[in-house]
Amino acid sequence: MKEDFLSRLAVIVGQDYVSNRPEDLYLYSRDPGAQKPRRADYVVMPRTVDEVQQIVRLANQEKIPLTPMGAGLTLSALTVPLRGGIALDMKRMDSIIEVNEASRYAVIEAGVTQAALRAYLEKHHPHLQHSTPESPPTATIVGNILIQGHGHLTPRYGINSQMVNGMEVVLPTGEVCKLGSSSISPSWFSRDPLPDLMGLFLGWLGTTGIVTKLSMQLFPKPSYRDLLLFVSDSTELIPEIIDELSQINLLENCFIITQEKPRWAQRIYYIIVISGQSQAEFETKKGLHNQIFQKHPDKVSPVNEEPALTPLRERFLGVPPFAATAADFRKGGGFEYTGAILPIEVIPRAWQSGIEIAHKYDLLYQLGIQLLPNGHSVMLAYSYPFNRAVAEEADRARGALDETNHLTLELGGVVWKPELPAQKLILERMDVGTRQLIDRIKKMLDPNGIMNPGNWEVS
């Protein structure tokens, strides 16, 4: 049966782009995080929308699970097949179809990486940029958007899923549809004012369809860019600073961080990224942000000297910022984190609790806040490095992750890109009517239950 099914997949995509060899399946049965591996049965790499449709129809016919993936770098095992079946690797669909300079958008296929679009824009459209997340350059843009990821322009322009103009989607039964202006126009320039169907695929973890093309907004690339750095020891000050930053709403990006090593980094650092198209704009923004911190001379001070200035500048001035460095401090390469989307007022408690949880599980802590649009909420990332070669240490990382997710929900927050145990926690707390609606939508779109089964599973 397996060899026959493999042959049928090979007819669709070609012999070189399908496999059930153990050495290939090993790579698709795990990701870089702490979640335990789950074995895929097949991996297939389509190149066209038609091939995706044929694969979906075949999977439906044989009732075989299908898990779409980009780069598989979520750390939450969201692209690890929970119930086996097909890992649908979208990397060959890597065309940048269009860049529209006037309306500032790009139309790309699902396999286009962060590095590929950035290099393309630098070469052909050097005055434009996209909102780039803190992820490896091999991470796919569509994958980041579908998990409602953040980028270096998030505080100013919104999370990356808010920057979507349109999609082409293969539904779980094999039909293709276009969303946004592309459904009625040759231009992929807007999702409004049509019925907004993007939400049927954003945040659903590959359980409602396969996005094959996507239109995303681009933004002007600034002529001037720099960091302002401040340091504090007061967690209670964080909500007040965020409120003041959001009132002027002129920064490009903002991080608030602490970490256990090196020793100097154990304080609270504010990293404010300022950019502008003219020197006058740039200097005005710098002055306004300096004034915010000057209001609190007894609680916060500028960082003007080593050892903090140079490493922080190197880490956070780049695009993308190299913010996630906690994994460097332990052997074995393991790195796990959870993103807590939190209301502003709970930050002090969430911050201190994160440090306590790390120490409880004998792990190094790294906490990092990124402002979300207009300062209404934040993403607080709790990062836990561990030695992947030591099973007991990986167990401790999973324990810290689980306790942190409980904390997030207790504080009234939401877990970002939740792994399976966190999804179950969320569903247990969710409004009954909402849970039932999720269940009805999934069953309507995916009657045979083949799309990444086990995720967002209500019944």
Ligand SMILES: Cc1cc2nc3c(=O)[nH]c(=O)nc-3n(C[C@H](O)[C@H](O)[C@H](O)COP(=O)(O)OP(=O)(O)OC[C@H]3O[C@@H](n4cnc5c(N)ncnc54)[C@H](O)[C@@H]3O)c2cc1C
Contents of the next structure:
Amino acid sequence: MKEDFLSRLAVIVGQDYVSNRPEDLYLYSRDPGAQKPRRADYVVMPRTVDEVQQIVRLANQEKIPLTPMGAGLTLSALTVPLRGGIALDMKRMDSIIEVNEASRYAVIEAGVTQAALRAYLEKHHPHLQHSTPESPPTATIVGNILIQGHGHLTPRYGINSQMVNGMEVVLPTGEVCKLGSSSISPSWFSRDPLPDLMGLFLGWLGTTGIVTKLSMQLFPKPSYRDLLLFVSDSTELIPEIIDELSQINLLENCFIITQEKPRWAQRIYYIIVISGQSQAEFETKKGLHNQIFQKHPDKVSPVNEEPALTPLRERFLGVPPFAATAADFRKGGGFEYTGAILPIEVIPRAWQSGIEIAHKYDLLYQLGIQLLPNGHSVMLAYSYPFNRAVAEEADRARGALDETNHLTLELGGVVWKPELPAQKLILERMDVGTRQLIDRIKKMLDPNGIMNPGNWEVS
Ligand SMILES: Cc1cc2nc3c(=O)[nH]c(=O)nc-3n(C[C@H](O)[C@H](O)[C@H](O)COP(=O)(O)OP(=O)(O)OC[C@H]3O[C@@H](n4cnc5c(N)ncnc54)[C@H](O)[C@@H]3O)c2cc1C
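Next up, can you give the form predicted in complex with this ligand of this protein, since the form predicted on its own came first?
Then the entire complex follows, led off by the chain already shown.
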């Protein structure tokens, strides 16, 4: 059966783009995070929508699981096939189909990476940019949007999934449909005002369909850009500062970070990214943000000296920034973070507890807040570096992640891009009616349960 199935896949995509060799499957059976590997049985790399449809139909016929994958870099093992089957690697579908300058959007295929779009825009449309996450450059734009990720323009323009104008999707039973304005018009310019079907695919972790094309908003690139850096020791001040930043709502991006190593980094650093199209706009914004911090002279001060100044500027001024540069990468390279989406008022407790959890598991702490749009909430990333070569250290990292996820839910927050144990915790707490709705939608779209099974599994 195995060889026969492989040759049927090969008929669809060509011999060079399928494999069941252990050395090829190795990569598809794990990700760089702390979760344990699970074996994929086949990998297949389609080039066209028609090939995706044929693969989906074949998987349905044989009831073989199918896990769509961009770069597999969530760190939460969301592309590690929990029940084996086919890893559907979308990287060959890598065309940038259109960039519309007037309505400012790009239509891309599912395999287009962050680096590819960025390089394309720099070359052909240098005054436009997309909201870039700090994930590795090989991460796909579609994978990032489908997990409702964040980019360097998030505080100003929204989380990346809010920037979607439309999608083309192959449903789990093989039909293709278009969503947004592209369903009635040649232009992919808008998500509104038709029934919003995008939510059937955002946040579902590849369990409801395969996105083959996507239209995303682009934004003007500013002529002026710089950082303001401040340092404080007061966790209680964080909600107040976020409130004050949101009152004027003029920043491009804002991080609030601390980490255990090097020693100078143990304080609370505010990194405010200011940008503007004219010098006057830029200087006004700088002045207004400086005033916010000057209101608290006893609790916060500007960073204008070493050792903090140069490393913070180097890490945060670029696009993408490097907030997740955990302190101890060199020892074995393992690194995972859990993203807690939190209401503002719980930040001081979440911050303090994060440090305590890291120490309880004998890990170095690194906390980073990414401000979310309009200061209504934050993503607090708890990063845990560990030595991949030491099983006991990976166990400790998993323990810390698990405890952090419990903390997030206890504080009334939501775990972002949840790995399997966190999905279970979320489902246990979820309103019963909502859980049943999730179950019904999945069964309606995917009657044979082939799509990334195990994830968001209610029954
Ligand atoms: C150092 C580091 C820093 C990071 N920083 C950020 C950050 O700043 N912001 C951020 O948002 N994320 C960040 N991440 C998390 C992650 O890397 C990114 O979100 C990344 O863009 C995910 O893209 P991917 O191609 O790896 O997705 P994948 O892991 O391949 O896929 C993600 C999910 O989408 C599904 N999927 C993928 N493609 C399709 C498709 N075509 N159709 C249907 N389902 C599909 C998969 O099954 C999976 O469930 C970071 C990760 C690392 C390692």
